[in-house]
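Listed next as structure tokens is one chain, alone, in the form predicted on its own.
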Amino acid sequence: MPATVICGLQWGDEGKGKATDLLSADVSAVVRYQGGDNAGHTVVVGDEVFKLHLVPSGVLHEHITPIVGPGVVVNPRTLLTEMQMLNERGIATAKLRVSNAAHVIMPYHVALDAAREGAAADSGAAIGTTRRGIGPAYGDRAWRSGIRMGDLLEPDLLRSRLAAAVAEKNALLASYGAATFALDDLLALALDWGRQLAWAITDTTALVQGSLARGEHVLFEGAQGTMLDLDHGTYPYVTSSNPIAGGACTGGGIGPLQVDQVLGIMKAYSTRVGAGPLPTELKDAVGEHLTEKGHEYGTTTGRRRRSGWLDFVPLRYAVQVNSVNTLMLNKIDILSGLPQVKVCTGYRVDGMLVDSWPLNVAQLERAEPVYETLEGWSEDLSACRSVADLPAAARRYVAAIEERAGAPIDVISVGPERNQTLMVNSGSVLGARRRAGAAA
């Protein structure tokens, strides 16, 4: 059976880690095929809430072999810290495999994504990572200079690796006026990672192929948004990686005919954290409703994210560059309560009216978004369980977002467990794999 890849359409925090659980019951692999544990998946259930950095969210179900992917990049720390929050939690790791291509996240990472961003603040020109090493990580792997998870494995190989990029590193370190590392304390890190990790350390790609060509459903579990893309997002307030379905053969070793849907995760309104243009930002009454009704803080930093209406300017390249065919909205709930909701349809940039996607920078500071008003609603949607019981208003503004950003709603999600999930279009292909799952 082909792939399914999810992704996000916007600036991160769409909420595709429920989707993720939700698609899991029918499928025998979940593959995260980029980002690091800059990532923030939160999937509840029940009482229960957990906050997922790398380990892929599948990992909630049994039957799942969760994989991280060669185009992440994994911090070990990290990883064995989650595994045993997990495990304490009574969900088994055993199954986990790691990519023997992922690269590895050393502390001179860190330690230089602290320093860079830091210098950044102090001139103004910071752009918001979470300082958690991703981006060097990355930088590494473009030099070629990097350690990755089957290096970890070869003491030798691994001392040469690290004793070049030690040098360099400290350099760079001791420019910014920050520690340095020592060689001998860097190896015993790593090493004792890789005894840890070794049963786990594997050929994934081959694995994920294997099971493509039994006929199973593997599941590609993207991190960030569209809008946060290396090269289609809003650069340079961008993440390292390529977060669209695009990323999920690269980084997840599969072929684009191996791919068959693609389920595109969307919020009902636009938040990002850090800083970069939103152009629908609002800094109101209305604003603080979306942030504090919808707990829009970060996962992983538990920075307040900023938010703002729906804007279909971003929200239209998103499906076209992702070649999205169906759509999850995800928290509509949380426009319960305003009397009028507004959704960008455009900009204006300069006195012209501008409704394509995509725009620099420096044309988003400029851009002052063209809004359609509306109705609102007032009814709390939580306990809704089908279409029919969304109040009307809700109903336009679904049937809204499907004509303008060109793709079929599939899946609405009015609250963050597993049974506040309405399905639109039960005869689509991904109702009919939910339905399978359910009743399986």
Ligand code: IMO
Contents of the next structure:
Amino acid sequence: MPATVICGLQWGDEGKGKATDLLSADVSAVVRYQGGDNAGHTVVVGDEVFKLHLVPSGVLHEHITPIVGPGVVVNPRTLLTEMQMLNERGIATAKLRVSNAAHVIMPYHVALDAAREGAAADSGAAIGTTRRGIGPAYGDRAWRSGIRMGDLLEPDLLRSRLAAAVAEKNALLASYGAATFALDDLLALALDWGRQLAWAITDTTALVQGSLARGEHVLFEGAQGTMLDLDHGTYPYVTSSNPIAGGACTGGGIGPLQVDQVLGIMKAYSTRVGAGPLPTELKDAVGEHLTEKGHEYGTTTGRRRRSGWLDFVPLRYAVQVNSVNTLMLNKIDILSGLPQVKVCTGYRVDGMLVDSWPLNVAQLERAEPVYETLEGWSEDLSACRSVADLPAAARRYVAAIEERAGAPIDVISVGPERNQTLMVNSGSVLGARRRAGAAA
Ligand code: GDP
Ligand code: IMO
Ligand code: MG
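For comparison with the form predicted on its own, kindly provide the form predicted in complex with the named molecule.
What follows is the whole complex; the chain from before opens it.
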């Protein structure tokens, strides 16, 4: 029955792609449960770098069934391009399945995202979205005016739903002075997408439930991160879905009691791309070190990511709301060369010491981080293959995180490649679970 959820604990880009690829060796299906092509998940295999936006990151393993779940918003254009890219590089996508209930990102969603962001930028209020149409598509879902992947296979239904949506979207686009869309063009495009993807569109919830019933292990791959969660993040500077582990239930087709492991993915420092509070942001040489050494440039948009020290205030919150029971710590190699490393243990807000996550952007903007300083290390960590290979100061940093985060670190990553991974307690996160189960 096992189901494992992988989710980001910070502001996205924690290394979920690497984690998903690693764990895929031991599971039968990988399900993306939310977000869309705003995500950029990197998997590095030798000289090859794969940047995936919609296709689940388990796709590089032949035995995996990659599933795009009902909670995802799908831009079929991106999906088809990504499948072609994978096929051209020798990766099969014939096993891919896409939920008939997943919502479609239409060209008017993308245009509206850009129009709204452009208008907001003039008043300094832009979210800094990826402009992939994510918010408008989820908005239509909530407004019940969305188009679902299954609708692409029903010409009459599609025409009537599109006709209603286009009239509304055109009025809105015109109010921004943006170009409008012709119904017939959109209908032809959507039907063509349906024809190209018909073989993959299905009831993925039945597939997932079938796998679990057969005792197969299913992995749920989150996109973005807890601090970008619509309800738990730095609203309104968030994405429009629920990256938290609970999102795997609503967006993946399982119930809460079917989840038996939540692997929280964290970076050894903080990064954020787009607008919104990042309390520990560094605009000095250390921030420059983290961004440049960490190659912190967006996988989807190429934008420079903001960087800062590790922050335990949101991290502890993330461990709680995701019910994380095992952690993967990534990119600790990037801290090499810093004489000191700091960690934020609380904030001073309006003269008060706060150590719980303030779900309020105004307070977060006023939050002054309170730091604890640890000794840094100069050694390159990228060749380390076990915890014993890490210098003592790096081991102390790991111990400090484990002590304060509220969950054990079972995996440490010291580089983008599969073999740059240290298994801490047991050899394999999944293996540990199985062994624990066998012993019980
Ligand atoms: P995701 O969105 O969470 O999948 O993360 P991204 O792929 O957007 O960004 C993580 C980046 O860090 C990618 O370029 C990875 O190849 C790279 N990466 C992952 N783990 C490590 C690590 O431990 N060390 C280093 N140096 N790079 C890593
Ligand atoms: P992965 O899965 C980092 C950010 C955008 C913006 C906000 C809203 O690779 O970790 P949206 O386009 O979703 O409406 O933008 O969310 N954002 C991400 N930041 N990693 C991501 O995905 C992100 N997906 C969206 O920069 O601030
Ligand atoms: Mg990313």
